[in-house]
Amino acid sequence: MIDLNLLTDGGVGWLDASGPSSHLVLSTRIRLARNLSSHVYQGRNSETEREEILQSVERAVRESVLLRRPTRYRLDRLDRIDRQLLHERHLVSKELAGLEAEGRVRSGASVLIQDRIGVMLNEEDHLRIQGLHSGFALDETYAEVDRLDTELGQRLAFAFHPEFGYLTSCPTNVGTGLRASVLIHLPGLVLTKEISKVLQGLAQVGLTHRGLYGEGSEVVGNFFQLSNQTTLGSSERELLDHLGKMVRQVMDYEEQARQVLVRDAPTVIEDKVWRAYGLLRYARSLSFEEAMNLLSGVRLGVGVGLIPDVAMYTLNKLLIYTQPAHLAVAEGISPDDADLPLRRARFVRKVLESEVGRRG
C-alpha cells in the first residue's frame, strides 16, 4: 500500500474549504499539456523511450524549484487500488492510472508532487504540468503552473511551432496546451431546472462541462467541471479571463437560484435539506451514488445557512473518503466488498456526530 502521508495534506489540501468562494468553489486546477522535441508522441513509442523521457523530465525536476523535492509515484508498478486512490484524490487522471475499461498502465507512467503543484508523465502527453487549488483560485493556480512550466522550459526542449505553439497528441490540445476547470456545486439550478439552459449557453461561448472527475465521468452530487475547450487561437491570459468570467456569472446564477428556492419555496428545500441531513445521520446502508446526492443536500443547507453545526471542510472530506478505494483501504477489505454500503453508511454516521458534538 502506497504511504500518501508523504505528500502535504496527503495530498488533499485543496479540500480545506480556504479558498476563494469555496461554499460553489471546491476547487480549481490548471493542467498544461507539454512533449519533448527530441521524442516519438505517446501511442507510437516505446517502453524504452519513455522511460528516456521518465529521466530527462526527473533531471529538470531536481534542477527546479518549485518541484526540486517531489513525492513520486510509478503508477505502472502499484496495485490498482493504490492508483485509484490517487485517481479519488484528484492527483492522476483516469487514462494515468490505468482505470479506463481495458485497465492498462502504460509503461512509464508517473507522476511528481509537491504541495499543489506536479506533473504528470506520460500520460497522453509526455508531461502535463497541473495545479490545484482550494476554491475559486485560476489566477493564484496559473501562476505556479507557469512558474514551473517556465522552470521546466528552460532545462526541456518542448515541442513547439512558431504559427500553432505547443505541439500535443491530440489537436484538441494544440496552442496554449491549457486546459483550466472548476468544480463547482450547482444545486440551485438543477432545483429550480435551470441548468440546462446554463450549460447550454456555456457550450455556445466554447466552454465545456463535465463530472467530478472530468472527461467521460458522470455528474453526480450537482458537482460539475467546467472548463475551456479550445486552446489555440487565443493566449492563456485570454482563456483565463474568458473561463473567469462565465464562472463568475454562473456562480451569480446559482446564488440567484438559492435565493428564489428559499424565499419562494421554504419549505420544500428545508424538507431536502433537512431529510439529506437525516438519511446521512441514521442510514444503515449508502451507495456511492447517494451518499453524493445526498451531502449536495446537506452542502446546500449549509450554504444557505439552514444547517449551522457542519463545516464545509468537513463536506468536502466526505467527499473523498466514502469513495471506493478510500472506504475499502479505510475498512480494510476489497472495494467490490458486498459490505462496502454498510461501511460506508457507518463512516458517515460516525463523522457527522463527532462533527456536531465537537461543534455543540
Second form
Protein chains: 2
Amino acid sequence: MIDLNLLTDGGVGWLDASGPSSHLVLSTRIRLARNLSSHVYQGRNSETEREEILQSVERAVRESVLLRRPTRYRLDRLDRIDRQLLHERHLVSKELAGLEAEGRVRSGASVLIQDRIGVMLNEEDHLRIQGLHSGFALDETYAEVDRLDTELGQRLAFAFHPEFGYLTSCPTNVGTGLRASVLIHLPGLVLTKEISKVLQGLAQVGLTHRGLYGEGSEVVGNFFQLSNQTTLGSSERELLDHLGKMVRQVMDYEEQARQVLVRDAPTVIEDKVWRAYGLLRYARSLSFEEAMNLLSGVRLGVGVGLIPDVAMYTLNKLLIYTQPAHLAVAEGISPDDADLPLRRARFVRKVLESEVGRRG
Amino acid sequence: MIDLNLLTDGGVGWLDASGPSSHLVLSTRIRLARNLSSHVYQGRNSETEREEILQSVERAVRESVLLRRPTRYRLDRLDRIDRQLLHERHLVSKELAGLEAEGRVRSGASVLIQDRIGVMLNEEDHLRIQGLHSGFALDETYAEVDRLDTELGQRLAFAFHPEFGYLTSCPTNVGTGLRASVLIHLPGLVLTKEISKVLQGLAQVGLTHRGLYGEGSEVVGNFFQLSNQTTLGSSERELLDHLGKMVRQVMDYEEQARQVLVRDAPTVIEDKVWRAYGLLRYARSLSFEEAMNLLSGVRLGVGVGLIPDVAMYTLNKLLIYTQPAHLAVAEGISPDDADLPLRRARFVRKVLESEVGRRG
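How about the form predicted in complex with another copy of the chain, since we already have the form predicted alone?
Every component of the complex follows; first up is the chain already shown.
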C-alpha cells in the first residue's frame, strides 16, 4: 500500500479552495506531451526501450531544480487499489493507471510528483509534464509547467519539428502538446437547462468538455472539465488566453444563471439545496454518484449563500475521500465491498457533523 | 373562526398515542347510524324537517348524562375553512362538512361533541352516534358509544324493524347501523409488497379498507382505515369481535413484515427511515402527501427502534397539524396559499428541532 502522505499536502493541496474563483473552479490542470527523439513512440516501443526512457528522464531530473526531490510511483509495480488511489487524486491519468476498460498498466508507467508539478512517464507519450493548481489559475499553472519543460528540455532531446512543433504519439497533440483543463462546477446552468447551449458554443470555438475524471468520463455532480481541443496552429499563450477568456465567460453565465434561480425560484432552489444537505446528513447508504450529486446541491447552496455553515474545502475533501479507492483504503476494506455505500454515508455524516460542531 | 380549544384536548386527545398498540394503531372509531321514526330519511326531507330533527335531538341531549355539556358546531353556518378543520380533526365526516366533490353542506348539518363521543346530525342519517379512542380500543369505544345510544334511544324513537334492525338512509347500513374503523399504519406490509394480498384477504372476510379520511379517500403515508363492510345479519358483538380478530391478525402480519425487513434488509430500511427524517429536518417545501409519506418512514423507524429521539405523539401531532386547514389557520393564511408547502416544511422543522432539543 502506498503512502500518499509522503506527498506535500497529501497531493491534494490543489483542493484547498484557496485559488482564484474557487467557489466555481475547483482546479486548473495543464499538461505538455513530450517525446524523446531518440526513441519510437509508445505502442510501438519495447519494455527495454521504456526502461531506457525512464532512466533518461531520471538522469535529467537528478539535475533538476524544480523536481529535485520528487515522490516516485512505478504504476506497473503497484496494486490496482494504489493505482486507483493515484488516479482518484487526479495525480495520474486513467490510462497511466491502467484503469480503462480492458486496460492494462504499460510496463515502465511511472509518475514523479513534487508539490504542484510532476511528470507522467510512459503514458501515451514518453513524458507528460503536468501541473495542478487550486481554483482558476491558468497563468500560474502554465508558468510552473513551462519552467519544468524548459529545465527538462535542456537535458533531454524532445522530438520537435520546426514546422509542426512538438511531435506526439497521437496526432491530435502535435504542436504545443498542451492541454489545459479547468474543473468547473456549473449547477446553475444545468438547473436552468442552459448547459447544452453553452457546451455547444464551447465546441464551436474549439473547446471540449469532459467529466470529473477526464477523457471518456461522464459528468457527475455538475462538474465539468473544460479544455482546449486542438494543440496545433496556435502558440501556448494563444491557447491559454482563448481558454481563459471562454472560461471567464462560462463563469459569468453560471453566475447569471444562479442569480436567475435565486430571483425567480428562490424557494425551489432553497428546498433543493437543503434537501441535498439533509440527505447527506442522515442517509445510511450513498453511492458515489449520488454523493456527488448531493454535494453538488450543497456546494450550490454554499455558493449562493443559502447554506452558511459548510466550507468549500470540506466539500472538496468529501469529493476526493468518498471515492471508492480512497474510502476503501480509509476503511480497510476492498473497493468492491458491498459495505462501501454504508461506509461512505457514515463518513459523510461524520464530516458534516464535525463541521456543524466546529462552526456552531 | 371556530375555536377548537373549547374541546377537551382540542378534540385530538385520541392522538396522544396512549391507547393499546398505539405504535401501529392510531385510533379506533365507531359510529352508529340512527334515524327518527317520526321523520323521512335525508335526501327526501325538507329544511324544516331537518330543523325539527335538530330540536328533537337537542331535547334528548339536554337530559343526557354523557352529552351533558357538548360543544356544538352547526356546519351549515360555518365557513369552509372551519368545516375543513373539523373534518381534518376527524370530528365530522367529509359529507357532513360538505367537502365532497361538488358537495354542499346540508342545512341543519351539525355535530355535538363531548370528550371522546359525539353525534353528527343531518348527515346521511338523522343521527350518527360516534366515538373515537386512541390506539386499538374497540371494546372501550363501543362501550361508550353503546351507552350514548341507549341514553338517546330512551328519549328518541329510532326507526327500528323487528326483523332487519335499525333502518337507515342507505341500505348498506341497515341492521346494527354500526361501522367500526381502525386507523392502522402498515409500512412493513407495503414495503414487503404483501399489502395487496392482506387487503384481498380482508375483503374476503367482509372487511374493507379506506384512506386516512374515510370513504373515497386515497391511502397516503401507509395509513389504512380497516372497517366492517356489512352491518346486517350479525350482532354488534359479532361484528366487533370479527373486526378485532382480523385487525390483530393484520398487526401480527405487520410485525412479521417489519422483522423480515430488519433482518433481511437492515441497511435498506435504516437508510430509508433516516432519509425520511433528514428530508423532514431540512426540506424547505413539503406537500401534504410527501409529508405524510416521510412521516410514515420516520414512524416506521421509531417503531422498529432505529430512530430513538422522536415520540409517536409528536408524529401524530404532525399528522394533524400539517393538514391544509390546520396549517393555514395556524399560519393565518388561506389553505390555497401558494406558501403553504413552505410553511408546512418550516412547521415540521421546528417541531422536530424542538424534539431534538427536548430529548438531546
